[in-house]
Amino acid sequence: MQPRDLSAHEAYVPGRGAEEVARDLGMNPEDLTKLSSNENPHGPSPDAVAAVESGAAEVNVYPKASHTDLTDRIAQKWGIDASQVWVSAGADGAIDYLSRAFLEPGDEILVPEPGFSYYPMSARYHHGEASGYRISKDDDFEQTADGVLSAYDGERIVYVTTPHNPTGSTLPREEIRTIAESLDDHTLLAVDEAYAEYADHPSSVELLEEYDNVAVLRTFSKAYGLAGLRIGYAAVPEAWADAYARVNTPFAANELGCRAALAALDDDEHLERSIETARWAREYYHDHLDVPTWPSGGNFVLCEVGDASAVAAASQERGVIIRDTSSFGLPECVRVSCGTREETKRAVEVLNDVVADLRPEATEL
């Protein structure tokens, strides 16, 4: 007895946790600075922590009320109807909902390359296929409508990511409008805004009144610091909002996650602190790293270091965990998350030392 043929499927490989790395290196996890997974270095809002603690005794109850309350609160935030909010287990859960709602066997999606590997993974889970459009280093990873549309061939879903992971580039609002207006009637434009809080751009949620072929993905994992609770959502046009009840996994969004997200949405001070720290860290990386970097709208910076695998391994041995982007097709680059001021300064010091040791000529750039 065997499962179906999964040879075309690739496993999602997340960044390793500090505890795992510490065990391998024989180190204390507290001596490691993890800047590989774009997590919020300030953690969750204290209000979110209090909500989790107060709700822990009630996890025997299915999250019906908290799910409804969170849905209503998100709808209020964006000025849309509650039926347009598809709460999910992380933004990847929302990607699955779109795949279930739109893909017939054999349908194709169009995704950015490099990009989030779960877009094609979800399509293939639902018996679809994926093709890609390039976001090229030769163009400094600029994103344009022409770049997307030149590869478009009638796919059922087109994904754009702004800010884009791992490059940090953004797709301007007018470019998104151009794409939405240029697609065939059967094509959905899915705008992934997982890092949008960190960018100084309006959300595409505001476009839902104008377009019935746009959906927007958001998450509480990044700026809100709730990655471990797996809470995200899609904001969709009102015309097909009722599809949610037909594709939603029963109670996929857990009780504590819903309560924490509700509390986090009302803690503007913690959110602004998190955003300000990320913006400061991005500038610090750009100004003090001895290697080329690209502008970023996210809570991370992409750096060109030569041998990414060697640099990431050496940095890890010196206590700073960064992301080797070889899996994104960028074997010469690493992605460094924005830490606290102390963590960011430590990362710069370690990365500069590692690059100087491994590639001395880089110090002359």
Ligand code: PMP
Contents of the next structure:
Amino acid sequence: MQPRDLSAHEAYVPGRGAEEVARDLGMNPEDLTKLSSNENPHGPSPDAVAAVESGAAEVNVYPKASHTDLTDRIAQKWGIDASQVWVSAGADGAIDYLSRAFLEPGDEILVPEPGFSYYPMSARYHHGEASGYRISKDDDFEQTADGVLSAYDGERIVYVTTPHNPTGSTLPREEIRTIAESLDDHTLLAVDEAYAEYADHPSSVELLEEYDNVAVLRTFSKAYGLAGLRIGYAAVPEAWADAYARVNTPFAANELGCRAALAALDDDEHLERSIETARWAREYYHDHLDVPTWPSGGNFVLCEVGDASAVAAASQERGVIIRDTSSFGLPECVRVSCGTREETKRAVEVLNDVVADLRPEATEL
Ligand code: PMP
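After the form predicted alone, can we look at the form predicted together with the named molecule?
The next block holds the full complex; its first chain is the one shown before.
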């Protein structure tokens, strides 16, 4: 007995957790600074923590009211109808919902390369295929409508990511409009805004009024600090919003996650602080790292370090966990998440030391 042919499927490679790394290195997890998964260094909103605590005693009940309340609250935030909010288990879950709602076996999606690996994974899970458009280092990872459209060949879903993981580059609103207007009638443009709170561009949710072929992905994992609770959503056009009921996994968005997300949406102070820290940290990285970096609209910065795997390993040994972007096809780069001021300064110190120590002339001496 075997599962179906999964040879084309790749495993998702997450950033490593502090506990896991500490165990390997025989270190105390508290001595490690984890800047490999773009998490919120301020933790969750205290209001979200309180919501989880007070909800804990009621997790024997399926999440029905909390899901409805969260959907309504998100709809109110964006001025859209509740039916247009597809709450999911993280933005990852929303990607699956789009795959389920759109892909017939053999259908193709078009994704950025480098880019977030779950787009093609989800397509393959749903018996689809993926091809890519380049976001090129030679162009400083600039994203343009032309770059997407020159690779477009009638795929069923086209993904754009703004700010883009792992490069941090953003895709201007006018370029998104050009793409939406240039695609064939059967193609969905999925705009992944997992990091959009940190950027200064307007959300593409505003485009849903005008276009019936645009969906927007958002998450509570980053700026809202709720990655462990797995809540995200797709905002979709009214014209086909009712597909949710036909593809939704029953109760996929959990009770505590929905309650925490509701509380987090009302804590502007926590959100603003999170955004402010990330904006400060990415400038600090640009100004103080001794290696080339690219401007980032997200809560992370891509850095060119030479041998990323050696740099990430050495940095980890010195207590700072960063993301080697080899799995994104950038083996010469690492991605460093924005930490608190203290964590960010420590990361700069360690990374500069590691890069200096690993320079060829340093090893020859
Ligand atoms: N999109 C992008 C571009 C991401 O980097 C991530 C997180 N790694 C996600 C979506 C999914 O985030 P989550 O499932 O935690 O909401």
